[in-house]
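Shown next as structure tokens: one chain only, the form predicted alone.
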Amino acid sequence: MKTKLTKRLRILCGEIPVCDIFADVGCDHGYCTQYTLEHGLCRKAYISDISAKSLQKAETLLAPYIAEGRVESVCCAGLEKIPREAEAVMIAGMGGEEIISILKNGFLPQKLLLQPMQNVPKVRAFLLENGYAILRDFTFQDGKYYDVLFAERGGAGRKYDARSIEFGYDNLHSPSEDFRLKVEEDITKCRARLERAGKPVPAVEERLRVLAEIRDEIARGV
């Protein structure tokens, strides 16, 4: 029986590329790996987590695949025990700086699917600085707002300027309703911060100016 996925997991699974060997770092329950195998997106998968207790949940879900030798479970920090032959790696639900640290201390696979919880601009900048083309980069809402990045080493990438690094390429060039709502909410938050401060706050005022500009561009369909 197939697991009913949350919206967040459905969107993540929809971005998993076809590959030979897939790795899910910090795999939680293992639902994304299950989806990958059920849909024939990979031949073999590695699941990992720094917590043996957390990893056990995924091992239980994926027990038939483990018995077949199609899934290998490793308890480790980041990519420590993931073989470099894994050409597609997913890291979701961690902070952006933690994701960057995992990649710096591990290896840079051919394909990366990332869902950082904070510091997303830092992740974009890291990918671009390390030879990745960011092919998908968007925000969606599922109770809270999430960002998804899919990147591949080498190849033709899209031109990222400072604003694309800050807000996401797809959000600016083909904005979704979720991103529009996030911009409106961020504008409201900036105004509230300025009102509480009761004095000029240059960084917040500049953020508000840029957000208002993006909101107006979305409204005009630019």
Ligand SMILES: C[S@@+](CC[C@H](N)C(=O)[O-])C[C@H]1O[C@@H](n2cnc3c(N)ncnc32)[C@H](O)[C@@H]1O
Second form
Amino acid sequence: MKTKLTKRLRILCGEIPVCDIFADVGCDHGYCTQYTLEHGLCRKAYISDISAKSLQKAETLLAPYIAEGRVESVCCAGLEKIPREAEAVMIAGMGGEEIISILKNGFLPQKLLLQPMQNVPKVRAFLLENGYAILRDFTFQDGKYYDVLFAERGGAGRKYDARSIEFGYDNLHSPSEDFRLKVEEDITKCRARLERAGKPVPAVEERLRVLAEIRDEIARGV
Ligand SMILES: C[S@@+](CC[C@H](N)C(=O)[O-])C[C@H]1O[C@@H](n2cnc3c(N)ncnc32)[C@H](O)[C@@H]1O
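Having gone through the form predicted alone, I am curious about the other one (the form predicted together with the named molecule); can you provide its structure?
The complete assembly is shown below, putting the previous chain first.
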């Protein structure tokens, strides 16, 4: 059955690397694993979810692949039952803190595709501190704004400064229209917060200053 993916899932699937064993942690529906198999991106895949009910959806979708042994389904928290030979691990749609905790309590796979819902700078910092090179790092819009990170252990990485950790390397170095819009929206939110406060709020003023700088750099094509 052909699945019609949402824009968010299309973008995520477009970042899945070619690999031997793929694992989708917190797979829910299983659409990303279906895409991976249909596009010949992996030899074998693991689907996992902490919720048996969610995992059931993926098991139903991927039943023919499970029958032929190309997909194994494991109900567990994080990476608990995912074998370490899983070369590429995807964790999407969870909070950044949760993703970091899954990696700390599990293992550090060779390739990671992450889509944290919050605390994205913390995830970038964690990856860099743990020997990953972040090779893709951008914001996109699909109703709301999402961030996607693709990282590989070892190898030459791009140089992340404090600003790249905060806003995302590709957003700053090759800004998309989606990121430009997000910066504009964040500027409006900061201004509204300051207006509501009716007094100086240094943290918000500093955020506004940095955002305005980024907006101006994007406008100048710097
Ligand atoms: C919002 S859904 C995202 C589903 C899919 N990854 C996506 O991006 O469309 C989050 C899924 O992660 C599962 N989940 C949450 N915490 C988890 C954990 N610690 N380990 C494994 N699965 C988890 C939930 O049960 C849920 O199915």
